[in-house]
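Just the one chain here, the form predicted on its own, laid out as structure tokens.
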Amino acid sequence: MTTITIIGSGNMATAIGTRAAKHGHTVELMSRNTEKAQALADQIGSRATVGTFGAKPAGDIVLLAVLYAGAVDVVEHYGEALAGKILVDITNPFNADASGVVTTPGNSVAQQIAVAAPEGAHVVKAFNTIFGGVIAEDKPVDVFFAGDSAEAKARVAAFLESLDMRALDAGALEMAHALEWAGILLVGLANNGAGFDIALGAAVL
């Protein structure tokens, strides 16, 4: 398997990091809160390490598991340390009552990150249409993703498949805004009776 880096130490970092380690990957955690990152690494176990926030990530795939409002700032803080990396944006830019998103077509968080990222870095939107609790269950599930680099998407798809997830390519990075709205759809379904143990998926009929 490989090493992935997760920037963040919250619920999604916990869910993805734990699942990745369970499926044989080494997980590097980076967080402004080093103590929280270390606690998470201890929870995940021997396959987890803690890196220095802002330093060059060990993983070629770097997941931005931070709140959407700080995602671009994090990328700018890392700067050239992210050159050549695949940046996976998992954020959901929900408005205050989760009735919509604060982004607009052509200006998704993923596209903002792509503008801020150094040359050679490629952004892929993924994981934002699935609840952390569902990820943590470690059951087969569909994950939609989007990006402009065919190579980066292939690498992310392979990583997702290694976690027993079905990777579904939604198209170019411009589709990230649609995926952000799909996150709203998921929350709407959950809040109106479906519950938070559901996931969006696709089926061939």
Second form
There are 2 protein chains.
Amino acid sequence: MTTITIIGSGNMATAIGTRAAKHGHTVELMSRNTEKAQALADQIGSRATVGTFGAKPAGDIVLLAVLYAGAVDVVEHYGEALAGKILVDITNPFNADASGVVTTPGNSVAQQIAVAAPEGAHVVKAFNTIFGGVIAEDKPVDVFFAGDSAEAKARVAAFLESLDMRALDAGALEMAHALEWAGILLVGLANNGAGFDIALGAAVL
Amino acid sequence: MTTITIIGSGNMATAIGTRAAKHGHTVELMSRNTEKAQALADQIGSRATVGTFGAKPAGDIVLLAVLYAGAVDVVEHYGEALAGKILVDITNPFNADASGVVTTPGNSVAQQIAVAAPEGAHVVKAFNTIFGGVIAEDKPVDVFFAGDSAEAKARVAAFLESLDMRALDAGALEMAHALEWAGILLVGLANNGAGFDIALGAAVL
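If the structure you just shared is the form predicted on its own, then what does the corresponding form predicted in complex with another copy of the chain look like?
Okay, now the whole complex, with that chain kicking things off.
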């Protein structure tokens, strides 16, 4: 059981925070909107706390549960406060009709965050191929992740497994772009008959 | 049970042809290398036949089981012989180290094939998120597909289901690019711990 920090107070922050608390983790919430963060902390219960937006997070694992367009700004705003942290990018940089992504190969949001992050921080892409509603259901699901630091990836994988998720390593951080496209695929499947109660995964045969 | 035509005589042609024959379909093989096609037909058995490369295929569903770089050339070579056919693009346009694809959004191989194909032909992307070895094992697996013709997609979905595969519609043909990246994701997972006996899928919860 660890302390994890979630920056954000929207649907994904709610879903991941609730599931993490349910599995015994201490959750710290940080948001520009402190009232919203406090309301979410109250909703999550389990000793969830609210930190000051921009201050040093309590958790070693920091989930950036903000919209993709604001993720780099948030990391720059925190600056050195994120030194040594594991930054988990969960964003989906979809275009307007979710037919594609607004990023390009080599320039995924996760890679942009890695450039903006302070020294000693490590970025891991995860959680973007699973709907918030499915996370909230607390059922076993697969979660893909990618990153350049083996140690950071091992920490994130352990966290995922503790949430009753199967953590599947997709490779180096450059694979974050493939995961961004996997987010598009997930929405495409959901919109074309599979519905939104699905999660991408890898059947191991 | 239908007749399907496979253009190609490599690993994917072997895997899909063998599985199709096992499930009662009549398989026609076409290859520039007629000897190789004949050897594969003999191996598949089940009344598999060899057609003339470039001639009108016997099947309504024509699988382009060739390397991505040659797919458009093959379609142009066939020309009007493919009129009215359902062309199934199974290619993976990987770059040299499988860290990305050589195509760009809106210009997936499937979309390039659609431009090159004669009038009345319909392109469906499928089979590129599953390893040949897994297809050959004949176990139930998920197969994603995408295309612009509802009728062609329904025909391909029925074919997939007849092979004991669950056919999952990802949307319009523009989604083929997301599927190309899903191919990269599949290989990334395989190379980073999951092994090659896997298939991408969507858990329906």
